[in-house]
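Take a look at this one chain, the form predicted on its own, written out in structure tokens.
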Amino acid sequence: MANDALALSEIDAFYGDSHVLHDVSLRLGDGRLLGLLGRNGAGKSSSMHVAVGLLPPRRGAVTVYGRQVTGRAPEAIAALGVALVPQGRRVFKSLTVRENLAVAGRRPRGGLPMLWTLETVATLFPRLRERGKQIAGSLSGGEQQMLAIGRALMSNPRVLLMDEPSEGLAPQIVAEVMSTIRRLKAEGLSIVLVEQNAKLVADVADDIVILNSGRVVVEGSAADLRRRGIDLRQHLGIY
């Protein structure tokens, strides 16, 4: 639908001969946060790779604000306003913090305001301002996660995909990252939050999709799933 910021429809995807996504459909509403849950190997990251063009699907369609992008190159999808914060951060470790941010800078299309600059990212993450000249590889894990988020924001996206942003972080840093996600959502950014932690997602998501073995097993609004008494942890094997 045109009011979906991002939609994957009936996606089948493979890595070589390995069938990793089976008829996966999900929709991210404009200005909403979709929580994508699942255990290791469930297909969460594969779905994000399909969304940004890193994994072309063999069947199905990907749309960004109603525009068909299936099979397009990652840079073409990024130019439409889709940014990925990858699992494992993947910052440019030999570059400084400032260089990591500057290299990702992009003006938004369609005359939209340029919300994210070196200054506004530094305001969001004051520690990045303090460490602007520091080599990224010397940052702590939490600081590298902040840098990965800031780098994605520098492209001034309309859709932000976040793949396991809490992975390997201390609880205090996780709380800071989640506070940032809430702020970005409040400012109207459309977000997919990929996580294994059901509680983190349940506290912030508008809508939830759970994958298991590359298939959608639960989907709906967070409020509706609560009303129906669906225990997200059960579907994730957490008791």
Given for the second form:
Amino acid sequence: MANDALALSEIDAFYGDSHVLHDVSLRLGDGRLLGLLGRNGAGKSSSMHVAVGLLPPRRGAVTVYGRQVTGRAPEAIAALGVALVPQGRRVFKSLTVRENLAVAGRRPRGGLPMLWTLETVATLFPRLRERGKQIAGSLSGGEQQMLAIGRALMSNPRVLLMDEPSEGLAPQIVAEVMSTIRRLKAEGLSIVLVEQNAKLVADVADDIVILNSGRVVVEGSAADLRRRGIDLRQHLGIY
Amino acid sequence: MDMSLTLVLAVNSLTLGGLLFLLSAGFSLIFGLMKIPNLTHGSFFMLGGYVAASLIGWGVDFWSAALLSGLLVAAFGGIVERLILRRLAGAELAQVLVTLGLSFMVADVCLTVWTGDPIRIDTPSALRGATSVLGVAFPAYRLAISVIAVLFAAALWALLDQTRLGAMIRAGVDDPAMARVVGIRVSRLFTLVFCLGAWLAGFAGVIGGPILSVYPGLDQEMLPLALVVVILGGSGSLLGSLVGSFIVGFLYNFGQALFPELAYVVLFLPMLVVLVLRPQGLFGRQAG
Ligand SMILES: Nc1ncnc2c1ncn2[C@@H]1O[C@H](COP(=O)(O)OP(=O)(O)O)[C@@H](O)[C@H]1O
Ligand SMILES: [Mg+2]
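Having seen the form predicted on its own, could you now give me the structure of the form predicted together with the partner chain?
Now the complete complex, all chains and molecules, led by this one.
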């Protein structure tokens, strides 16, 4: 649909000869939060890499607000307002915290007010302000996650993709990250939240897709799945 | 060795050090940031000198010729990077062979255009003669070269370390894929870095002209010196290039004066020692 913030349609993607996504379709509605679940190796990160242009699909289409971006360069897709908080955070380790944020800074599209700046990101994550001059590689895992989120916000995106933001973090930090996600959602951002932990997603997601071995095996609105009595955890092999 | 000879050698060392910095800073950036061992770098130096000699012959003044010649060399470097090296990303052996081959081609073309005779570039008039520092007379132009090198070192450091553009370049080195996802045009920035390196080499060739002249083989004489500098100082480190350049400047001049038959041993032995004991160079970051 044209008002989808992001859509992958019938995607087939490969790493060399290895076929990792089979006919995958995902739709992220405007202002909604899509929970993307699946166990390790299911193809969640690959789907995100297709969305941001890092893994050009061999078949299928990617659209951002109705605009075809299939096969376009990552920097071009970023300019359309898609930002990624990658798995493993991938902050620029030799840059300072401030530089990590500054290099990603970009005005929002269409003359909208500048929501996210060094100042507002530092207000969201006061820890980043304190550590502004520190080299990003020396931050703790939780701080790096905040930096990765802040860096994504600096581009003033319309679509935010978060790949396992809770991975490897202490429960208290996970709670902090989840409350940030809620807040961003309330501000109208369209979000894909990739997780292995179904519980985290069930609370915040409007829609849910479960991948298994590179295929979509479950999809629907969260309410719908609850009504149908589908146990997410069963599909994830986590008990 | 008497005092005045020592002084002359010291000044010559500073001069050569300054030239080597301008030459090797570009080599070091290109190698440190883009991982391209650019063996045409000596050709950029020589080409800069030749082009400027012609420009000056047509009536352009020295400093304009230096800037302009640098720009032409930068444009040439940009074409080489985009059309050829870009396609060989990650293939270091191919890059070595291609850039070496190109350097021979440039040498041939220069020989055809500028003949085999050395061409002198006149010292800019304002810097002819000597300046007196603490009562000792020094050739003004030679001192100016070291001053220019130090100023360029400061400017390059500010550009790379203190600006957003510099941070974007470093982000592109840290994680090129993620930098692109963040919206940084990494490929364009790397072309810019390559052009900047080529510009510096071309510019160095011009300002080296009044001292070295320009002649066939200058390229292959300068390249190994730049290699030694970068290995001593550590690739990608500007401070390393600066210190390495002056070390090599001194080793070269004093080595040739004191042990003329062992000049190359004096020059290359420290490089071997550093390679074996501290492969990342004196100021280089530990790999990985
Ligand atoms: N760079 C890569 N090269 C080759 N295979 C890869 C690469 N990245 C992931 N894969 C493979 O693709 C499949 C999907 O991986 P991924 O998308 O990372 O899964 P998830 O994020 O759901 O854990 C896995 O089988 C994985 O081994
Ligand atoms: Mg993953």
